[in-house]
Each structure stands twice: as C-alpha cells, then as structure tokens.
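One chain is shown next in structure tokens, namely the form predicted alone.
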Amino acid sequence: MTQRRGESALIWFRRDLRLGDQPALAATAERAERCLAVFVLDERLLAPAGAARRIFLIRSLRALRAQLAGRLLVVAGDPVEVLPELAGRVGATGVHISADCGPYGRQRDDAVRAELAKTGIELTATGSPYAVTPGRVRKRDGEPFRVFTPFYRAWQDHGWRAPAGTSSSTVDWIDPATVAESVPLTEPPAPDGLTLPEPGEAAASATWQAFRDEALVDYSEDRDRPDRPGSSRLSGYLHWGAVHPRTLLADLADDLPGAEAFRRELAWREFHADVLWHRPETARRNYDRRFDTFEHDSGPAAEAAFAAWAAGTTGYPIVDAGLRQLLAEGWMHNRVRMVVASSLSRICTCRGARHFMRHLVDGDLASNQLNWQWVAGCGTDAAPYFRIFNPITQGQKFDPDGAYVRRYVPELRAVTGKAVHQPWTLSAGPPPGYPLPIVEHAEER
C-alpha cells in the first residue's frame, strides 16, 4: 500500500517492545507518514504481576523510550477509552498493533476495534509475538493439534516470514509532549536482593549472540543442567518482545550444534500459545476436564505446606533452590520449574501457577498455565496424573555435585557433593536453619 502523505497513525506497543523486526511498525509506515508511539498501563494486566515483572516492564519501557529519543507516550487506563481519545488528538487514520493471542487480549482488542470504528479509525493487527501466529497450524482435517510432536512437524512445514527490516527511522515520530503527558515510569519497591537482567532490545540481542556463540553447542545436554550456564535466558525478552522468535530462527543455522534442540524449545512456546488460542478456557481450567473433580489436599496442613513451598523451605534442596531463585531473580531454570511444580501436585495446581505468574519476569499465560497442567497430568500430555518427579533423584541427576543448590540455599553451602540433596541423612542431620522435609516423598506420591 502506498504511504498517504501527511496522514498520522498510532502504534500501540504491548508485548513487542522493540523497533527491529517489527511488522506492526512496517505496516504503520505503509499507511501513514507520522506516528505516535503509545504504551497503555492496563491495570487488568498489571494486577497479577509482582514486583519483578513490573520493574522489568518499567525498565523495558525506559529502554524503548531511549531508542525513540524520548518519543514514547506512556498512559494509564482502559485501552478502550484511552486509544480512541489519543487517536482523535493526532487525527490518526489508523492504530497499528501486533496481534495479542491471549483470551483477555483478544477480547480487549475487539472492544478497542469497535470503539475506534465509531469514528472511522481502523485497528490493524500485523504479526504477533510468535513466529507463526496461533491458529494457523492445523491438522489436515482442520482440527487443532493436541500433541506437540505432530504440531512441531507441521509448524516447521508451515514456516515463517523473514525478519522485517524496521528501525527507529522507519517513520517520523510525533512528539508525545504535544499530545498528552506521560505517566512517570516509577518502579515499585524491589524486594531485598532482587537482581534482574538488563532490559531492552540491545540487551536481548547481546544475550542471544552470547548464547549462540558460547552455549548453543552444548544446549541439547546443558539445557537440563541448572548448575551450568546452558539456558539462553531469553524468556523474559521473548515475553516482552524485546526480541522476536523469528529473528532467532533466522539466525539459527541448521548446521549449528544445538540448533534443533533450541528450535524445539521455541516451538513448545508456540504450541502452548496455539492450544490457548483454541481453548481459551485453559487459562483458568483443566485442558482435560475429567480433572475438574480431582480432589486436592486442603485445610491448615495444606496451607502450611503451601507457605513452606512458596518460601523455599520444603526441606527438599532442589525445590527450595528453585523457589529461592524465583524470588531472587524473577526467573527459574526450566528443568527446576518442572520439579518444583511437581512437588506441589497434592495441593491445588492453580495456586502454584498463580505464584509463578506473580513472580516470573517471563510470566507468559499460555506457557505457564499449560506447563503446570502438563506436570500435573491434566493438560495436553498423555502421561497419567500420578507421574511425580522425585526431587532427590532429579537433583542428583541434573545437579550432580550440588552446585546449583548451594548457590541458592546458603544453609547448605558447607555440605559437599551430592549429599546436599539429602541433608537429613547426614550424621548430625540437616545443618542449622535448614528444615527436615515437610512431607515424605514416597508416601505423598
């Protein structure tokens, strides 16, 4: 489409806080000459988020604003009310977005689209936070996939577009000061000791390049080892869109060792988004509805167990290390996430999922909820519900020398070797300050 000279548009940033490989920005440039960059602080999305995710978002917005030389308008309120008003102020002919594929986002965007249409303004969605937008990959009979492996094959066969060549100079940016006053990008108080990754597109790119050049070669094995720096640490950047998965896939040559394993991990993210697209109720309910009547422990003992679990004081070192890493960094190693989630299997799974969503910087609704259901056996996985990860053997296998546990559980730093995974078997018992296991694993299983 030919750019219409003199016309204005809005680009509404959400989970796409970058300027490179930004399809919505390319679409904006095709239709208008001047553009107002907007981010809306929507309390319905912020309310479930804890300090770590809010702080990382605020810092990511600062990084995007710096890329735009200050030309990012940040407002607070209901997007259904805010966007039409801002579009009217700049005489916009359109509002451009990357598609939101979550249940709330789809409903919200429909409401914004309807409100904008009342004044003849079009809401245009171009691209999404995924290499392949959810809903597009289907079985031959048109039905959605329920199992990952056939989805993965079809996803690869479908393919994805090359990265979009966009940057800060793609359009002329409207000075937000001429439109409205931005809200201050003030961080909430940070918990003591919280450390977060550097925000922004440049940091995401540097993190990817370091991982690709240094750790990808051993990714197939090291991705399951929390004691090694084998994870990409890109999940927070992917969640907020500081980097697009398509950018990573384009840079992932097939002859690179570890490329296939990493591509599969990206595809798992897309599979869960696809499941949520087709089954939006799984954000709050079991994928396998037979588990709706499954009984969970309740009462004071269960409450005390959940509190110990959330604080990382279960007496199972690999579980406690993971939960303490979550509180300290807003992130947890993927293998440990599965072990930690499995350890809560006798207490309502949704509480654990909410705890993760509150504290994770990369708190992605589709990945979080459906991974929790996978572990609990009530999701897309066909394994029975009584599959429970043994925290002792998991620790011994994936943290064989105990380096990961000692890093996050200071009470155990004097315990050497794999004995750290069973401190209650030491001749003197667990070191001072570290609890005995709150449950006996075999009995609970």
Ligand SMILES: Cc1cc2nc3c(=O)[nH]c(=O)nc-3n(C[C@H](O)[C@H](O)[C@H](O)COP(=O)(O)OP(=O)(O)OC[C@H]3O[C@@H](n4cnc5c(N)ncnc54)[C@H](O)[C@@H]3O)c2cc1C
The other form holds:
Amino acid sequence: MTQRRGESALIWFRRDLRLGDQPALAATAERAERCLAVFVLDERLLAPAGAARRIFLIRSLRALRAQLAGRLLVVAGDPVEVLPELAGRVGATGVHISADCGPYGRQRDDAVRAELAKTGIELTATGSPYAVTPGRVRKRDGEPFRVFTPFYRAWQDHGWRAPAGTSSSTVDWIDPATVAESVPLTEPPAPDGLTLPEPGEAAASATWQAFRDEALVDYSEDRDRPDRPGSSRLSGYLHWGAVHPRTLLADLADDLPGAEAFRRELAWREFHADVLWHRPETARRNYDRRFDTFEHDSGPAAEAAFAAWAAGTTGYPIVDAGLRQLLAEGWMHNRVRMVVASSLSRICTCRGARHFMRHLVDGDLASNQLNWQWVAGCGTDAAPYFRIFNPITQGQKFDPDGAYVRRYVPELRAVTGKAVHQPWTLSAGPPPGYPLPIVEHAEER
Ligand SMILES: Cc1cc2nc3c(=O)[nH]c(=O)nc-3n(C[C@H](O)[C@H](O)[C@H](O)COP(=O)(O)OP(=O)(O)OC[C@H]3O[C@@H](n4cnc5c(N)ncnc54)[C@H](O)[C@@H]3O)c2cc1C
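Could the form predicted in complex with the ligand be given as well, to go with the form predicted alone?
Let's see the whole complex now, leading with the same chain.
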C-alpha cells in the first residue's frame, strides 16, 4: 500500500518499546505521513507490578522518548477512552499496534477497536511480541500443542519473517505538545540497593551482542550455572520489546555454537504464550484441572513459611540466594527459579507466582504462570507432582563452589566451598544470623 499524503495515524506502543524491527511502525508509514507515538499507562495492567518493573518501564519509556527526540506522548488512563480522544485530536485515520496476545490485552484491544470504529478509525495490528504469533502453530488436526518438544519442531517448520527494517526516520513524528500534556515519567521509590539493567533498545542490542560474542558458545552448559554469567539476561528487554525475538533468531541463523540451545529457550517463551492464547484461564487456574482439588498448606505455620520464603530466609542457601537476587535485581537465574518455585509449591503456587510477578522486571503472565505450573506439575509437560527440586543437590550441582550463594547471602560468605549448601552440618552450626532450614526436605517430598 502506498503512503497517503497528508494523512495522520497513531502508533500505540505497549510491549514493543523499540523502533528497529518494528512491523507496526512499517505499517503506519505505509498508510500515513504523520504519526503520533503514544504510550498509555494503564493501572489495570500495571497493578501486579512492583517497584522494579515499574521503574524499568519508566526508564524504558524515557529511552524510547529520547530515541524519538521527545516525540512520545505518555498519558495515563483507560485506553478505551484515551485512544479515540487522541486519534480525534490529530485527525488520525488509523491506530497501529503490535498485537497483544494475553487475556487482558486481547479484550482491551477488542474494546478499543470497537470504540474507534464508531468514528471510522481502524485499529490495525501488525506483528506481535513473538517470532510466530500465538495461535498459528498447530498440530495437523488443528488442535493446539500441549507438549513443548513437538511444538518446538512445528514452530521451527512454520518459520518466521525476516526483521523489518524500520527506524525513527520511517515517519514524520507529530510533536506531542501540540496534542496533549504528557504525564511526568516519575519513578516510584526504589527499594534499598536495587540494581536494574540499563533500559532501552541500544542497551538491549549491546546486551545481545556481548552475549552472542562471548557467552553463546558455552550456553548449552552454562545456562544452568547461576554462578557464571552464562545466560543472556535479555528477558526484561524481550518482555518490554526493546528487542524482538526475530532479530535474535536472524542472528542465530548462522548456526553459531550454542544457537540451537538458545533458539530452544526462545521457543519456550513462544510455547507458553501459545498455551495462554488457547487457554486464557490458565493465567489464574491450573492447566491440568485435576489439580484444582489439591489442598495447599494453610494456617500460621504456612504463613510463617511463606514470609521466610519471600524474604529469602528459609535456611536453604540456594533458595535464599535466589529470592534475595530477585529483590536486589528484579531478576533471578532460571535454574534457581525452578528450585525456588519448587520449594514453595506445597504452600501455594499462586502466592509464589504473584511474588515473582511483583518483583521480576521480566514478569510475564504467560511465562510466569505456566512455568510455575510446570514446576508444580499441574501445567504442560507436567513433571510428576511429587518431584521437588532438591535444594541441596541442585545447589551442589549447579553452584558447585557456592560462589552464587555467597554473592547473595552475606551471612554465609565465610563458609568455603560446597559446604555452603548445608550450613546446618557445620560443626558450629549455621553462621550467626543464618537460620536453620524451615521444612525438612525429605518430609516435604
Ligand atoms: C517459576 C518460573 C517463573 C518464570 N517467570 C518468568 C517470567 O515471568 N518472565 C520470563 O520472561 N521468564 C520467566 N521464566 C523463564 C526463565 O526463568 C527466564 O526467562 C530466564 O531466566 C531469563 O533469563 P535470561 O534472559 O538470561 O534467559 P536465557 O537463558 O538467556 O534465555 C533467553 C530467553 O529465552 C526465554 N526463556 C528462557 N527460558 C524460558 C522458560 N523456561 N520459559 C519461557 N521463556 C524462557 C526468555 O525470554 C529469555 O530471555 C520463569 C521460569 C520459572 C521456572
């Protein structure tokens, strides 16, 4: 389609905070000459997010605004009311988005589409935060996949488009000050000692390039080692769309060592999004409904156990290190997420998943809820429900020298070697200030 001279459009950014490889921007440029860039702070969507995710979002918006030389309008409110109002003010013929595939986003977009249609404005979705838009990869009989490995094969067979060559000069940006006043991009107070990654598209790209050039070669092994910088740490960028997975997959096409293992992890993200797309109720309920009747522990002892878990004072060093890393960095290593989640599943998976969603910068409904369910054995590819990741053997295997534990648990810094994973066995007992384990692991199992 050729550009329509003089026409205006809106591009409504959501989880796609970048200008490169941005199909919605390419679609905007095809249909309009002038474009208003908008982000809507929607409290209903932000409610589960704590300080780390909110701060990272605010900083990411600042980075996007800087890329656009200030031409990003940030407003607060209900998109169903805000978008038609702004579209009317600039005389837009269309509003462009990258599809949101989550349950709330899909309903919201339907409502926005219906509202815009009342004044003849079209909402056009081009692309999504995934290499393959959820819902597209199916079994031969048209049914969705329930198991990862066959999904992974079919996902690769389906393939994805090449990156879209877009940049800030793709359209003429409308000065937002001529349309409405932006809300200030004020960060909520940060908890003491919180360290977050650099926000924005340039930082995402630099993180990817450093990982690709230095760590990808050892990724298949090192991705399981929390004591090493073995994984990409791209999850926050992928969640907010500072980089698109298609950009990464295009780079992996050269079959670099480690590429296959990394492609597989990106595919897990796509699989969970696909599952949530087909089964939106799994955001709140078990994928495997037989577990709906499973009773979790409750009462004062369970409350105390949850509080100790959340604070990282369970007495299991690798669990505590993970939970403290979460509070300090808004991120936790994948292997440790599994151990930490498994250590809580008897008390209550939902509460643990909510705690993760509050503190993770990459907190993502599909990946979080379905990984929690996977660990608890009530999700896809289910592990037997009695399998609990033993925090001692997991620690000894994946943090063999204890460096990860000592980094996040200062009370244990004087304990050398792998003894750090069982401080209660030291002749003098655990060092001062470090608790005894709260639940006897064998008993829990
Ligand atoms: C209980 C639990 C909760 C989780 N919650 C989230 C969440 O809210 N948001 C989130 O992005 N990931 C979540 N994960 C998946 C995984 O732990 C993180 O994606 C990963 O640790 C991010 O670090 P990285 O970018 O260095 O990963 P890398 O190892 O470098 O992987 C590259 C990318 O692949 C994707 N990925 C890797 N593993 C998984 C996986 N198991 N499931 C889905 N995507 C994956 C991520 O986008 C990641 O950035 C969760 C895992 C568990 C066990």
